[in-house]
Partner chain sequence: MAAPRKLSMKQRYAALTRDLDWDLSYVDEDKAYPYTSFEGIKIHDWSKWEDPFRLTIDAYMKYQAEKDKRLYAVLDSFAQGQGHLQLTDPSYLNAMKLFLQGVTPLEYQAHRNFAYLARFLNGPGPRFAALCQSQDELRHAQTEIHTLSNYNKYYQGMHSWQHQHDRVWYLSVPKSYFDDAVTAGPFEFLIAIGFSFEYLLTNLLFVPFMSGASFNGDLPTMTFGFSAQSDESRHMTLGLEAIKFMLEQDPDNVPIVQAWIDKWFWRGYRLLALVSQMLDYMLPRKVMSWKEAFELYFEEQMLGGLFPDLAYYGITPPRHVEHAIAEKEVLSHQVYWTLYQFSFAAGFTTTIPSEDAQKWLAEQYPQTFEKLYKPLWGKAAAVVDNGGRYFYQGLPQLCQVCQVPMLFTEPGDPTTICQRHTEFEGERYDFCSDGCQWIFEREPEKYVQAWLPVHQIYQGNCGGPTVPDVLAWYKLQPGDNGEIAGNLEQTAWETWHATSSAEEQAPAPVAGN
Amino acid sequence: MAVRSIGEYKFPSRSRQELYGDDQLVHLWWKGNLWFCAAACFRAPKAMSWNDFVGGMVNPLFSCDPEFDAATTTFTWTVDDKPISPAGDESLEALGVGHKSLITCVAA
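That one chain, whose sequence was just given, in the form predicted on its own:
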């Protein structure tokens, strides 16, 4: 289906990176999990470590699934469709997570 434009987009996006300073918007999706039909969006510092991101944002969200156990559930991860093997102290920025990136996980 064709998109019909009503004119040019001549104003800046309200979610552009420059409005967030050292933070960024990060989308997180647990692919294949029926409890989460779409990605969640978080505001996270670029310098946030992977451990802090998982402990402070991922695990609290995923705990909504009654079968999720943070101690035993393992995932494979991608950032914008590129596989990553995150180390706990690596920052989101070092892992290639940018403004509005999609972090996808699949339970192993």
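What I would like now is the form predicted in complex with its partner chain, since the data block earlier showed the form predicted on its own; can you produce it?
No partners, no molecules, just the chain.
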């Protein structure tokens, strides 16, 4: 159903990808860990490698959890519900991460 309005009603999204240049918004959710009240939202380059994403964004956030240890905590990962097995050098884009994608991890 469309908006009922007094005239034409058409406006662009205020969060569309082009507003972020070569970057995009990426959501990161540690499923099952209620220490984090909600999934996080990052602005990340599409070409960012998985290793850089983990080192620069995932680990600093997860380190707020005193039970997290970047060296020993291992995860299984999905991007928008599709399982991924990142090796490290692939870009986020190559792993199927799009604008506002949800990257989910579950502690193994």
